[in-house]
There are 2 protein chains.
Amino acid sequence: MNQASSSENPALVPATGEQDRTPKTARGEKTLAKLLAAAKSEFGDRGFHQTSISDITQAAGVALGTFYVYFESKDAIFRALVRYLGAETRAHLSAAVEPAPDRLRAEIMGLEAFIEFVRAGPTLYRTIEEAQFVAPETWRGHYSVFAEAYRHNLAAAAAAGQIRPGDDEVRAWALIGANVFIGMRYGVWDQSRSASDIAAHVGDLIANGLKPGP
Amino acid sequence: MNQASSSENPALVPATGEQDRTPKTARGEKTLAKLLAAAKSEFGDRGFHQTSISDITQAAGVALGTFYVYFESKDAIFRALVRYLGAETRAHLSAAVEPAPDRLRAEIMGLEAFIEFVRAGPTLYRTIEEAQFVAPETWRGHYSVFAEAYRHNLAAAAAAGQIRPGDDEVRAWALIGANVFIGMRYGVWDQSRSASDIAAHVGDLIANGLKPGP
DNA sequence: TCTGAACTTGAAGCTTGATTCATGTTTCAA
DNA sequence: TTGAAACATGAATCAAGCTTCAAGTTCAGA
């Protein structure tokens, strides 16, 4: 959690006007990754409304107003850690599919990484879904990245002649949610067929559409 | 919103134990469809956690104390409701389809129906969504019913030669989820493009898939 | 050593809003 | 017509929990 310093963390610099509550010593910054630490396990096991400020502060090991050095709000915390835990999603899957050959190989090994990243910590995933209610704005914002993206790699890829052109943006969007919901229901509520197995059939899918042959 | 009588809708019936809150008079019944059309249009624009049941009643033009006639609490009549909308929205999506001469099409008829669906009422899609977090059992329900039915139409339509043979219940998860990010980001956020023309692409897509041709 | 900024503390203030309940009013079957 | 069940009312109750604040403690630099 200690990648959430103020330097790379957006979510922790202060807007004009407010008070800043980036922290200023070591000890803060200890406090403060304390803090969301606390804040991933709590909202991820509980979700934002069942969780209480104090749950947190609690389970960092601090007292209830020390949380107000460091956030403003539970909203403030929520954003700043969804905006952690996107980056680090984001971070993971782009790993796990740079060595891929080519872009059809990409999309199987993206998937299979994605169900195996969301069966290691399903409550991580949950909590980037929630945002879509407690923090429109941020949520938007990951995916949005997300699909930017996901989009310039099909644009490459149809450059490239790896896969047939066609609206590269609508093709991201469809492409992420196959795999959101896929994570969800073989990923999350059953975690019983093997990642790999999934992977390939949705890869089939993906690279071959549901017509059949001439 | 009268469909949602106690007859038909499982969430009116009482669970053994507790007290049997289904209205026994035509007046009752008006006073919970007046509560539901309420329900549906507050939740719908400020979210479960926003809108207090006294917003509901209000709304309706019924006393705090009515509510409680007619729902246990307030998790309860949103249940209640989701089920509602999720039958509602899958009534109109399979209506939408069923002139389809073939599955190809309704994948692409389908999705503009959704489209177009979403755009009427963005707010009802909302509430659905929400429910992943205020009643998870409830979204499960609907997407599992969802679901099975998206998969036994894909098997019949490989039965019947029109798609390629696979993994059935694979391919309606990835599907659906295609689907539901597409009418996120081409019904909600964004509704320059015609449905018809993004339900194109993706139908492209659904059926020749991203490889390019031999 | 001294000093002020940074940090910590947890009890108290305060708002919000879900739920209850005692008291009426309406309906409808007999 | 009548009485019991159904329904309606909204003030009062009550708990939860966010946020503030005044009083300390720690620490790095002078």
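All values reported here derive from a predicted model rather than from experimental measurement. Numbering follows the first chain given and starts at 1. What changes on going to the form predicted alone:
Annotation note: for the two-part rigid motion between these two forms, R46 and A113 are assigned to opposite parts based on which superposition fits each C-alpha better.
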Second form
Amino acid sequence: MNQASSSENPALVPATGEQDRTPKTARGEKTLAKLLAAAKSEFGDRGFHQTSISDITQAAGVALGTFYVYFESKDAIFRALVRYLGAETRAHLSAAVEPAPDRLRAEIMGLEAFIEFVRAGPTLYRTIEEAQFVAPETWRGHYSVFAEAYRHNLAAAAAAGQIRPGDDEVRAWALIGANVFIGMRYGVWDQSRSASDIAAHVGDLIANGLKPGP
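Please supply the corresponding structure for the form predicted alone (the preceding block corresponds to the form predicted together with the DNA).
The following holds one chain only.
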């Protein structure tokens, strides 16, 4: 798990109405990272309702009282984890597509990286999808942040002449939807096909659509 400091990771900024419990020391940041790593494992394996705070603290190797220094409840650490997972995923994909020469190639490289990322940690889907019912506002925020970044990248690519202009917000949500379900199908349900082959087929669809060729 990427143990970025709270000052660098927006996932650790408290949600509206939550007390700011941002650690002020390197030791505190390390403890917080342990709690989030444990929460990632426990929520991913057991689910929200079957996981207790003591499960998380035992997995993290910290005292139960230490938990409340950083989070006021199980709900709070779950919301923080969803934000953290979103930031972690975006950072991974951003690094993966950085060498891409243009937007169309970035789509292929990004999807391939996402499939591999999901295969390495398939519990990501369980946590994010469970958030739809446990923390719906955080769940919507998870995808909204992705969509805004996607919209910005599409607009920049259109301005550079790499793709044709269009409604970047609608296209961003359409591409996110495709990526989410491709990741579920080939990252979680069935890992028998190569991520690069799947990404190439989706890239062809994005670049050429469904219209018959000349």
